[in-house]
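Taking the form predicted on its own, here's one chain by itself in structure tokens.
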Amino acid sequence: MTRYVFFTGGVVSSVGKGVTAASVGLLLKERGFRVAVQKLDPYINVDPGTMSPYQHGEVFVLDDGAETDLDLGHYERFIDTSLTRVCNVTSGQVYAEVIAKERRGDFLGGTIQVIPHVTNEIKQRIGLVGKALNAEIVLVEVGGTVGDIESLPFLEALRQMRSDVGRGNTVYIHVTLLPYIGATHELKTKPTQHSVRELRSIGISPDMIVARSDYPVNGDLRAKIALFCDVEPRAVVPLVTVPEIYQVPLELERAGVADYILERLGLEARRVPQLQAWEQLIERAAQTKPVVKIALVGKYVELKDAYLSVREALKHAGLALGYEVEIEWVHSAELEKGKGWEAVRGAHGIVVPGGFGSRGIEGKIAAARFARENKVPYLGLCLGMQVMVIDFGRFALGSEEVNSTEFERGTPYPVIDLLPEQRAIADMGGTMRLGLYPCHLQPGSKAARAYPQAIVEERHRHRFEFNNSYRDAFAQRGLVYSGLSPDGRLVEIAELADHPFMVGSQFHPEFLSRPNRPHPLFRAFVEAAIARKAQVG
């Protein structure tokens, strides 16, 4: 029978679940199970994929083409599995089938209710997990924190689980946040103690309690934790927020985490963790290292998480090679006005990431032609590749009317425009080119330098594409296509040939780097970047 580890929040919401819920899901998968994570969103989106960056983060991509929270992508890049779309639900996935059920007639003329209907969905959708990875241990995050009206199918849900498949293959954890008090130089756990009589007022007591905290925690507290919150003492996880979110497994590995769930489980470890490549991870993100500066081009650098996956990308490439990348955040709208040009003008290399909209293009527009002219090595990612190929455009055609018809419907030049299939679609939500596509590489290209095989999979998150018909003109200029989809007939990967390193890729690579494992085009990215700064100096 499936296992299943749910994780609860409280307090505050970003306390740290997706990431523990990683770690965990890591440590387990060391001692010889297979594990798999799902996220439960109670907003009413089907997906976050037509929500705003600022309200939401990244939207993160599978294999499959799911459209999910960015909290997946730290479970990929930690238990290192590609999920489903079966790993993200959503209240709006719920209730829309719920009530398509009931349109059908499904129910019989029943009165449809919360209980038992929408939580009946729910779990069903829990246990989906298991069947469609083969997992022995699921473990499940809820989003938000314990209190929320919207959560509340879903607590009642994973109350209603422990009675469904037993309460000896179920392990509840609580993560929560101890607030330092500066003026008294405390550490309080009463907010803890709340938070923890509310999830058992919905009928669930943890298990365990994850105390995250700024500070160190003492035995004194977590004793009282443990008294008042009815928890075994050893069951009082502090975790001291560190300087490296990858240092997080290795601080539960030497709590006992795994051990503990896997005895609360029935369970024995089936062979001995090996971390040394984690503990050699956080050794030389310890050290200190040459800085390599990355200006990072967005429209929505404000909210850091936006780009979560290229700046993990970046950092796993500057760790395999010895160097601290240091991202510059430019606004690229602020380029358009002037400013924090200083910022581009200092770094080693530019990166310039997806997006919608026509905000900020421009000056996106003008870091890609500051790459082009000045020979600073470039990577673009899907709306990065199309801004490279109108300022490209730009100069190989002479015209600033060069543009995408994402931008500018009656352009003269559209040499980005949309895919032939997107044209009659109406709705926003789910309908673009999403998901994992073959891309051929062109041998002796940048891009097939970079990557060990000629045939590779990425993940795709758009609607518009090279427009093929400026192919021959613009490869007379010296725009090379160094990858294409096996009919040849969609340009992946775009560079320039006179240039040091100036890539743009028409999917998202980011979604593929890992810790120790990073994504090919990052790394051949940044050592471009690092050959530069010797270069310059």
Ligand code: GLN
Given for the second form:
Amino acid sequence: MTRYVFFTGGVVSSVGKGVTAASVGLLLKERGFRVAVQKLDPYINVDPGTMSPYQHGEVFVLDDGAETDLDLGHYERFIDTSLTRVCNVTSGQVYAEVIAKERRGDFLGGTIQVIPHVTNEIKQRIGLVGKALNAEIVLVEVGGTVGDIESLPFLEALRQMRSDVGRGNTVYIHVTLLPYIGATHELKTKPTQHSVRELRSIGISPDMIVARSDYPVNGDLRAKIALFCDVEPRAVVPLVTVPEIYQVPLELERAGVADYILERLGLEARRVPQLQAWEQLIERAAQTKPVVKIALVGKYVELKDAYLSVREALKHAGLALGYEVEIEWVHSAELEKGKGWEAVRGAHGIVVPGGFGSRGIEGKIAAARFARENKVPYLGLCLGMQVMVIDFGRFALGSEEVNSTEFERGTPYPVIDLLPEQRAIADMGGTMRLGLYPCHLQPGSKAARAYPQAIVEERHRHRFEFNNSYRDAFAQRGLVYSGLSPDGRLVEIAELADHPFMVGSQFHPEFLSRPNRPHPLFRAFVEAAIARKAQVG
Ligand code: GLN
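For comparison with the form predicted on its own, would you give the structure of this protein in the form predicted together with this ligand?
First the chain shown before, then all remaining chains and molecules of the complex.
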């Protein structure tokens, strides 16, 4: 029998519902249960893969190649588990399936309606997770905020689940915000009351309220929320903003959240949670550490969520090495105008992350050139690797016309070009080279020295690749192909021979970094940046 814990959001979005769900998942896992997490996203896109990061933040890629919401990154990092395609459901997927069934004639004679057809499809997809991931407790987070028109079918499905699987097998957690009124120095519970009322009008009574706040929440306030929202006082959990998100599981543990959930589900902990590693992580995070400065040169830098996994991966590496990684956000389009270079010059390492389209591309190429010429450690992630190859090509071939066909279709030197299997593809959604692929490391290379093993598997999301017609010419000038696909055809990692650390990967290592297990490439990169700091100060 699968148990369910549902997470809804109230008052405003972006209060940390995903981090809360991920933390609860960790605490339940630590009590000996097999857990999985699913995100239900009410937008009509089939997946976030076709959305601009400005709309939705980073697209997180899973082993199986699913392009998902960034909350799945939180789930994987906190719970240290690998999720699959069934863990992210959108309205678009649900409607596409219902309409396909209608066209096939599965409902012949019927009128297709939101209830029951759409809600049944949602419930069916919720039901899949337990089986697919062999989980005993499935955590389900609904995107957006209660009161949104789009989320109604999802909330109705959640309501029905209570009788479908049995009241005792479900727990509903509502995550809200207590706004602070500066003039009177007060936290306000009214928006929480209203959003709980809204939730109850849909037929869901929350069992627990997690109240996010920027200030400490006193007992009176908790009692008030309990009274007005009809939950037990111990089920009102204030969650005060913490400097480090990895502290949230420890806060929820102190508040007894997991024990309360298990009690509601009629379960008993199978073992005492071992959170020492997390406590040590938080201690390390809180300590004053020497700073190493990393310039992150991207085009979505205004929205830090666009590079969420990269930011976390840098942090993980810093924590392991005893350094505070300070990220300087540099807009690549600004570099093109000659602005923002102080940050690049002052950095001990440069990261160029993934991206699409030509805006700001010359700024990224200029940053790669700066790193190459000044021997500054450089880590290129997907597009960042391609940018590094373009710069190298301009240097090796002595022509500024060297480019990727993504940015200059008619370039005489297409050093980065479409993957052959991409040429016939017309649809944009879900058609890139996606997910986990093996990569053979070249013995003796920096990449091979970074990883503990010789064959690795990494997550991909791209259409373009290194053009093999330049392989020999560039190798002679000092480009090393330190990671190749098993058949040797695809360059998965490239690096410079004559450089302390200039490494680019066609895949996205950031997706596999974990708080207590930094990704080898990030670790090696930050190490190189620390060495640079020792040299230049
Ligand atoms: N735009 C490049 C490609 O499609 C890089 C993609 C990425 O950085 N994820 O190959």
